[in-house]
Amino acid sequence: MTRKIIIDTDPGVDDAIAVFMAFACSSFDVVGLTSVYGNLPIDITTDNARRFVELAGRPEVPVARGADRPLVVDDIGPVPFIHGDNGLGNAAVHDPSVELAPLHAAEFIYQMALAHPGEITLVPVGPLTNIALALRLHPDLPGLVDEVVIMGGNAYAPGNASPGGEANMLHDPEAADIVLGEDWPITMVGLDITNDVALDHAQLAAISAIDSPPNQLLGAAMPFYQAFYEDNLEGFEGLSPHDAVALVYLLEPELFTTVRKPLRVELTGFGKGKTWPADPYHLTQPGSPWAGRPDVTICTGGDAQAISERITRELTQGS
């Protein structure tokens, strides 16, 4: 049985790894890609999403353009020094020809959920602006989706875009707080586990060796992203495929350790973007910021080697 998924994405090299993994995996039916600003501006991320469906041989999969800025705050800006000026490690890419869906990403998400009630899993791997907008426009959305699995956040690990904040949350903390406060089945796959997962040199070589358009693009795009990690993290070898880890959670949740707690997202100050899990003491205090918030499944660790092996397997031989 396949799982219908919509990937909300800001491509981004690790986004490319995740999207091509999803297309390669027979357990997923990718029913749409929605673009959002984040790693690069919206024009670039949208064109990359369009490229992905073409290179995967799936031009019938709709691509809907989404938000170009956060709900409230000024954006922290793109990171071409991590992903390259084109979001794909400065690899040579074609101009996409597939047409965009006629709906904004937020409306597209709702209409797909309405057409397939209880069947759609949302997989946001960028800032959560599109998902928050969809909730504002359609408060009944939570009752229409099967599950939401987010790549983002840091419950117990330090931030990566700031000392306190993980990048996707820091881009739009207000949107993140809305989404994580909604009463729906939601899992946060954040830095607590994704920081531990790496594709090593042998795995990267195996992925790049496959003679297919998606793998050849990955082979050209990943070295730039890999160099960022190896140049900036002492002793690190390979790259972190953050976004693809969320897909592995959907395939093999038993590889992950989790807790269930309410979350709040820090909106201001030095810790902006930090995802704060409730503790039993503060949860029961008068005026607790977590009061009335639903539990979120938080991935706190897992079998990092098995996760990286699953990503590699999907990108080299399918499931």
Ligand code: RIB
Second form
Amino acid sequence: MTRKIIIDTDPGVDDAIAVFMAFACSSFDVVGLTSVYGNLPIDITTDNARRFVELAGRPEVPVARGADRPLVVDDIGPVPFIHGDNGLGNAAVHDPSVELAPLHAAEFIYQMALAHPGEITLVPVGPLTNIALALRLHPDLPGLVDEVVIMGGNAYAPGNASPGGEANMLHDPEAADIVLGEDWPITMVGLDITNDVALDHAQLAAISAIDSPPNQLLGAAMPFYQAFYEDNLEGFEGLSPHDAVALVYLLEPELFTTVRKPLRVELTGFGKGKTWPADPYHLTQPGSPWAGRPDVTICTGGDAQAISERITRELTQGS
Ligand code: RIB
Ligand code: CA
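Same protein, the form predicted together with ligand RIB this time rather than the form predicted on its own?
Starting with the chain above, the whole complex follows.
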């Protein structure tokens, strides 16, 4: 079965890995990319999304520009030291020429869901601002989408952008709290599993060896991002393909362990951006922060090796 997906993305090297994997995989029909600020400012992330559809040979796939800042808080700012000044590891890139879709990302998401009721899966892999805006503008959106699988959050693992917060949550915790509080089929693929997944040196070499425009860009972009991981995480070899792990969840959910619990996102203080799962006794406490919140499927672990192998396979197939 082919699944229609919209990837909401802030490219970003691991975003590039995810988007090119989605285009390469016959199980996915990528019906749109929506951009959001995050790893880099919105002008840069949007141009990268435009580049992706061109390099993938899919210029007809719409790219809709989205939010340039969080809903409420000041942004924590871009991370060029992780993804490079251009979000693509400072690789040489072409000027994109595809036109943008004439809709804001939030409106694009809704219009696509309206046009294909029950068929669209949303894959947000950046700050959740566009998705929260879409929900506020169109409260009927949850009834129109098939599924939502986000990369972000940390239920039991520590944060990566702060001791408490995962980057996508920390950029816009209010938006994340809205999205994770909505009653729709949503899965959080966060650091609890993505921290364990690495593309190792052999896998990176295999991906980079393919003579195609997407793989050649990845081959040029990944070393900068890899250096961040290897220089900063003791003993880590390779790089972390966070965003692509969310796509593997859609392809092979049996590779993941999950629990279902309500979540809240911490909005302020030094724990800002932390996603907190509730245990049953939390729900019975008077004034519980989780009262009335629906269960979220939370990935708590999985077969990290099989996940990295699936990403590599999708990016090297047909070679
Ligand atoms: O925490 C990992 C997430 O933050 C990924 O989406 C990565 O692209 C960065 O935005
Ligand atoms: Ca991302």
